[in-house]
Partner chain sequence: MVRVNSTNQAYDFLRPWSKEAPFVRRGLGVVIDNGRILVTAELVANSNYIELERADSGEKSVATVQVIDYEANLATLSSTDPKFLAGMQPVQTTTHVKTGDDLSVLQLESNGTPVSTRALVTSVEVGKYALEDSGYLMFRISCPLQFRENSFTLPIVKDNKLAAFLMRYDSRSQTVDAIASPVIEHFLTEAQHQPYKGFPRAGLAFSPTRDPQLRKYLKLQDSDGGVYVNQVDRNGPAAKAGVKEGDVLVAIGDKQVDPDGNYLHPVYGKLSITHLTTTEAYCGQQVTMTVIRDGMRKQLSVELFRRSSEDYVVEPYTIGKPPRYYILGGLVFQELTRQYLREWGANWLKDAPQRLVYYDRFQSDLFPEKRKIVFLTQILPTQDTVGYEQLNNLVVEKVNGRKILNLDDFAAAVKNPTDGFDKIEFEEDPHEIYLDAKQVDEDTAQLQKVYSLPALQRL
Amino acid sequence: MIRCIALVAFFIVSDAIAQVPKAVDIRKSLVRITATSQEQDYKVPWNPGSTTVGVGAGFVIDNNRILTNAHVVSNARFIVVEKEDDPERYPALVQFVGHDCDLAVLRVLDKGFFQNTRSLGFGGIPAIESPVTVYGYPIGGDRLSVTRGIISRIDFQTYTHSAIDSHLAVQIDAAINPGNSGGPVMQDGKVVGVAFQGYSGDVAQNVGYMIPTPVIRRFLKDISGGHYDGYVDLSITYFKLLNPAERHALGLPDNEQGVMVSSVSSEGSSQGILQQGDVLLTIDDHPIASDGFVQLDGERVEMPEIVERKFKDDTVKFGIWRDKTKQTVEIRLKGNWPYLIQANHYDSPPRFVLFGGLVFQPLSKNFIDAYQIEDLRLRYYYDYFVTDEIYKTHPEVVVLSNILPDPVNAYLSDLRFQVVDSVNDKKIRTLEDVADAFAQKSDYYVIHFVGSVRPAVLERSAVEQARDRILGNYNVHKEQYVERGLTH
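With the form predicted on its own in mind, show the structure of this chain by itself.
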């Protein structure tokens, strides 16, 4: 399976500094990044988590900034950067981060860091079979290494840092080893990509990926306003119209044009504009082939690539076939928050509420991975959260994730991993609802679960008496963290 590499450089260990082309003095541009990170602990959400140290690469770009991968600096508590031929370690901060595209920009606190540095410019998408040069700091040495590879494929790939976002990626015919991320991939003196992920050796040999410049340029333009809005999405599914009989039944001509909309998300950009059964003929006046590809900048790319290059509140125009007539519609683009339940999340503590020894948490990918959930009901809520529009009734699926055993919650262990439906007849839609329900004064708190007749019942006086005992016995220093839900 694809795996993210959280350290730096590319391909094989090498200290071949002498091989660096004279036209590109990479010493003035490349930086070594050391990040001390604190891993989130979803099983013990009040626990600050263990610390780890990772090494990555970055490079200087315009306006005294450093570009690197998001996964190099995710969950970082302290970051230092180093220049070639300079023994000093400079503290740095994450200025902007895009977890959906695995890119980040760092700001160095000491402005003197940028003396004698050289910012790198960006090129285009390299041609298939063309050579590229990759710079970084692979494991096995502390000094700059340079290696070469050949462009072997340009395609959409899942970016494993978020685990759910797919963007344009460029494949290189060389393996990416541990310690690979953040280094610039160069061609003709210009950056054509950032090394970021590869296959493990038991899956494929000599296969690595870089983030190409269309993705990089989009990220840099997005943050130019002082905030990162992230990617927009049509929030539809569609299928190819390759079958002639199917096209004839729809009244379409035999010109191999168009794909059919199969679903429209109610929280997405296309809701109320596109409909199931619409045939998409053109996008921004680019004809859509029956396999979903369009011609863009002289290349044949998948239709979503046009939307990939747009921003929040931009519009996209479709020519469609509906009721056997041609129509034109325009869509204002935005993100789609329900998809985020299946994305990895970083840079903030796990959200939870602890009450009477019962731990409540919202369902998320981090939660699923931490607990290795196999419960069929929870798997349904997670896997079909978007397609079955579960978010309409449960914007957050709140789960009784754990029970800290105490006399106050005796005999409730069978209710673990149940989905909370209500507390004292108050419907639970978000984790904030749970916190609010327990903040209300009541002699008893009756917690009902989806699909279960048996409730969990806590007596307020007993909970108050047990509070200090539970906090002390389980070394709990914080009873809740409810900020920053997906719906916010």
Second form
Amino acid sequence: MIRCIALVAFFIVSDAIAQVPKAVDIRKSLVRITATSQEQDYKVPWNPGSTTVGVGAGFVIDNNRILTNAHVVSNARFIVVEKEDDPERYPALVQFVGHDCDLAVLRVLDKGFFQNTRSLGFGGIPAIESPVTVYGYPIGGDRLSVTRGIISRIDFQTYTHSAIDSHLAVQIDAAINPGNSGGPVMQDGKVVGVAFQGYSGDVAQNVGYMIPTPVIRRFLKDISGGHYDGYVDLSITYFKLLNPAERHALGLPDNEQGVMVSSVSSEGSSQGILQQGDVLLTIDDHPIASDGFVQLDGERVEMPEIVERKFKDDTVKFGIWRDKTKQTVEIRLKGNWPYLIQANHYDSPPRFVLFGGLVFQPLSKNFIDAYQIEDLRLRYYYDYFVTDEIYKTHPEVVVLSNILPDPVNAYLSDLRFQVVDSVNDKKIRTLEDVADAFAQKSDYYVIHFVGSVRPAVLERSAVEQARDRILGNYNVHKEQYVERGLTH
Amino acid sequence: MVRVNSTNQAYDFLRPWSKEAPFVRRGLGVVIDNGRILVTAELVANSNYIELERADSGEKSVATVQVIDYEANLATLSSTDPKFLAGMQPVQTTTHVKTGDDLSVLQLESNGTPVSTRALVTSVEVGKYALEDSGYLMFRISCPLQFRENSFTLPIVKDNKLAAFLMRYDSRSQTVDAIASPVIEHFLTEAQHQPYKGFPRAGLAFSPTRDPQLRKYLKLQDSDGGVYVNQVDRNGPAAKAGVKEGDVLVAIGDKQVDPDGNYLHPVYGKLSITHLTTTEAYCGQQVTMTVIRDGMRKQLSVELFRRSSEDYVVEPYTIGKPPRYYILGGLVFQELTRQYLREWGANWLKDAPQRLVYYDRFQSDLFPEKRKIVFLTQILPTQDTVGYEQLNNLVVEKVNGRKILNLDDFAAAVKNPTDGFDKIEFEEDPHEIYLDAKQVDEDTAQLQKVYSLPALQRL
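What about the form predicted in complex with the partner chain, after the form predicted on its own?
Below: every chain and molecule of the assembly, starting with the one above.
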């Protein structure tokens, strides 16, 4: 993919040299976005959360749409967009959001907004060392800001918005500050990236990143079906076959080809098709080198890059080496939900159940971050949720996350952060199970936890007596929220 | 009193073929009967060389450890020179110590003059000793101490009888945690028998039953007292006697257990029931546990015994004993011990490999069978390990098809390569790797030479 991209870039650069670059009046395309957001409060999950106002940038693209970063408009309750040279503030809505690629498309309710605007077109990947211009509304003033830089590096990076996804990103030496987010990075009159993340000055100076056009194009193509499906994944891990003894033992020739499948996620695309120990020789007919790289148009790219470009229900074909014979398998691609436990979650309220002053919440990244969890079992369940397939017994790890002190739970404080195993002998697999168990009429509710931990016993009459007292004292206006938000 | 200077050198668990730098600990020992000198175990842990020094004459002698108990933090030494202690008076112990008593902490001036500091017993309770898993009777004492040579551990006396041994001193709060005389007496009594059996454990964990809802649900009367048994060690004394998780333990012998797990001791007052099964009773003795199960009282006779560190899947401590290891073609394999995890420093619970910390902490739930955890700790890169350089802290499941439950299994399994290859299977990624058995053999001498390894294995 990188090679392919470099080629595209080459054409654009040579194209630019051949013609005089068109001057673009960025003022007709740039949009200032002010979003009022409510950040979810995982420690007090019934709270609506505190509101913050953030400013970001966006730009007009075809079909009267505005492209920006997902993080500019995440958890937004109210969004207004402004154009240069127009005093009016136009309310806008999020039409599509991809938290896994930090991109969003906005719709402006007043169609008059797009009069006199000019939609920007996209270029390829700019060449290393070539100059780019960054537009946005970074801190340091209220008006449009322009900075220049050159392309420093093209590499895979973690997209910090979701914290688990990595895609291609381009590093530039123009600083990218809050308020630059979502703004276009331009070269020769075309958008070559969307500014999206950087480092604070304490860590590194003049390091900014932009989302390059292959990622943008993929997002726009994905939403063209009217719904954002998100990235798909092979959901396997593989091991580079660099050791000669290992190659010989597997019966492979010394042709420096093939990687070994080391695990196959049971909820992922490859389940039932690939097995641990299979050697992947080719992907879509491209030979896979023993270090996991694939030769694409003369450039070496990592094997999963082939899958990066695909969409939900697309297929990928592998030539594999199993039981010392060659075989071909085809995999229909999809996402892998267990990974999402380690992703930042946006746009829907925290899920919880409150009963007898005990707060139950599913384990998630937002939860871990909010509580700064150090409990060993919880850390293990979180870190190894995918690798050790903890999701098979606990699709959700339901935690007794907090205790609102009241006479009904006076002796239970030491049980905080235990993982719920069962309620009245019913195994708890999800938060819904907890809500259901407490909805059943019973004289006692006996909560057993994972491991050698004493049970918590709540008497129904005591819980009922305590209910209004707890709701009143702790200003709880909602006793549970169990609905699941959309994953994308 | 004699000065005890011990040169200690612990094994380096990250480089199991080496030892750490030696260091010296200086404390005081107490002469008891039969030429025995009592010290804390910490003072002489991992000792290479122990020197005794008479305070009066400055005369020195070499000592050896007779009996050492790291859990109770006590050891007896004897001089290699039978006449060394001539003319010294053995000290008696006393257990008549109560909260509020005045004791004296003994130190020695550099010229050999004894110095005594008044110390007040502020509480008597079961508390944590040097190892995190062991709790025994402890005197908490308030006293201002000045630093003097040989102050690492100090005797504490009452009416010229040994009442306790200083184990920890906090100079800010001026408080001493001291090994209490009942623990010392238990140790000295047991130390007279060979083999030394140590301190027993009941092999159960309990939690309070103060919660009225829990008591009602368990059908307990207020007069019952009792604690909820939330864990019973497999094959431990309580398990063998039929104690089950969920039982409510209401009495041990004739002592009633209150809802917090205390009983009334005639001298010390309220005390944790742990003291009854670890210190008051000896290994091999029977105690009667009365439990309430499904509302019915049951009496169970529990024969107490000790669970040694070696009996754990992950040894809670490995002191004075070299770590086992096996180096195969540059791959270093060890059995998991807590000492290994401790090499990550004071924050090892957070900083050490989390899966291994989890295995240690929850070992009794996770591993029902008797086994050790054999794992690949690190790689000494050679041409045989190309491509494996990044692998570390991976638990081994099988080698050449054989299930690995300890390092002996490992050593046996690598003797039988399959088609000339050693296949090593891990619990997690990459799940399997191979070595060319013949090549590894050929390269062994070179590996040992390049990395200056004194030995390639210790089993």
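Whichever C-alpha set is largest while still superposing within 1.5 Å between the two forms counts as the rigid core. Numbering follows the first chain given and starts at 1. Every value quoted in this text rests on a predicted model; they were computed, and no experiment measured them.
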Tell me whether Leu404 is among the residues that move between the two forms (Cα shift of 2 angstroms or more, core superposed). no
Does the distance between the two CA positions of Ile390 reach 2 Å or more between the two forms, the core being superposed? no
Quick check: Leu376 between the two forms - does its CA shift reach 2 Å or more after fitting the rigid core? no
Per-residue CA shift, Glu299 (Å; core superposed between the two forms): 3.7
